Amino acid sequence: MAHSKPEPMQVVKQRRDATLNALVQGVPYIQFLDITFDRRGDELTGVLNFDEKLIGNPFLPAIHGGVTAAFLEVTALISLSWFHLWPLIENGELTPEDVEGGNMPAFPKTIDLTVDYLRSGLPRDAYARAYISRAGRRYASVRVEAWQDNHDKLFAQASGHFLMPELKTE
């Protein structure tokens, strides 16, 4: 029985690149914000990008509140989508052109975020990570960190339930 050989490390990284840039291209506000996504793996860490336009209190300076609760809604949301198309992007079912095209499913809707507003976000980059608590077919429970210089010193952190989207694998 012959195996087929295993397509090239170079290009499962193209993919996985392009889908995840597919996903966040997708949505323009993450370009308004200019928060970016920094994949190792099937890990991501959403970057906010500063720019003068996030500062909120002009006096400190400080990043506003609305674009620190934006920037963790849209860690989650991103990884929770990940999360559930990396087995598709992996069988080879779901591709950059798909994303691209249109032809993927919808992103998980916010039921709730509740956000902790832990110090002053500082006028320079940030840094979140989404932690999965749940996730089933119908419902998401996710966790999210954000920092600047330090990992260990979160400026903010938010919990969420989101409606997930069903799969459709044709």
The other form holds:
Amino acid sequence: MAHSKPEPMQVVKQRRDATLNALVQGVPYIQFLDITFDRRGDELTGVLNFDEKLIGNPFLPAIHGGVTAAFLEVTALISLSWFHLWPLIENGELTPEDVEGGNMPAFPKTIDLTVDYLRSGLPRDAYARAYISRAGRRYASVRVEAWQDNHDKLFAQASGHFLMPELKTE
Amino acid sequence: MVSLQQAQQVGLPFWRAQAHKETKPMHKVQAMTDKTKIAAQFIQAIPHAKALGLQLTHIGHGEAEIIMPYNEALIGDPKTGVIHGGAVSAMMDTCAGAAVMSHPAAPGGTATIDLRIDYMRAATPGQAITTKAECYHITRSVAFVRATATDEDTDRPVATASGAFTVEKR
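Starting from the form predicted on its own above, please write out the structure of the form predicted together with its partner chain.
And the full complex, kicking off with our chain again.
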């Protein structure tokens, strides 16, 4: 097949979104915090949907520092998995049904995470994006930033190391 | 983090209770009930600590201990039932902040400046996680804290953390 017709855009989008949703919705803790992901091509933005139960200081009020750390970690893990699995999603080796059925490679494991708290998290939605500094065969180094109203005014940033799973579907 | 003054406003005077205990020794049982009550109130005042089901079991003199019972909503790996690292981070941040606020040289509240978490192993599914934090040094403006999390196998840490916290003036 020298010139196969490109797949219709809707088919491509549907496959990518379904795989991402299956990845995110399969983790109870991500549902507990109500973190969702916006996707544009292969770029992901984590969204921490605000809820009263995320508050750490009811008098300011402010988002709990632990929630901020968890949000940064979840964004790093999902982004890392996403980029790790992207080639398999694109060539059709990994289908949304595989992920939903639990037939997918394991998540990377966090080795360490260092969080800088730059300003207090306001009681509203927050966003985060992960930048993979290096993804080796075994280890990955990731930087994550989180903001609220203005992307230039980060309220937290983190840098962490992750142990990569072996890339093969079971 | 809830500041001490703020905590006092809603009836969490653990700072005053501590001083009171030293100047005027109370009946042991009475002191114990007070301490448990204060600890419970401290957690009740932090919505996210409540959401995680955290139980403050010890606080005072720059040390704190918090237990997080096993909860399926906090699972990070649905295949194994292992608790998500983010939930462990959140409890460690809470415990470290509590340790700072209980230090005799920390008059006001506190906020996390930075927190580094190292993950040693997965917590055993079905077991509660216990974090002990110690504020080992404090200046007029910064408190330095170490924390360790374990499950029932207390010889092998699940995670350790070290962080810097603000010391707010009264």
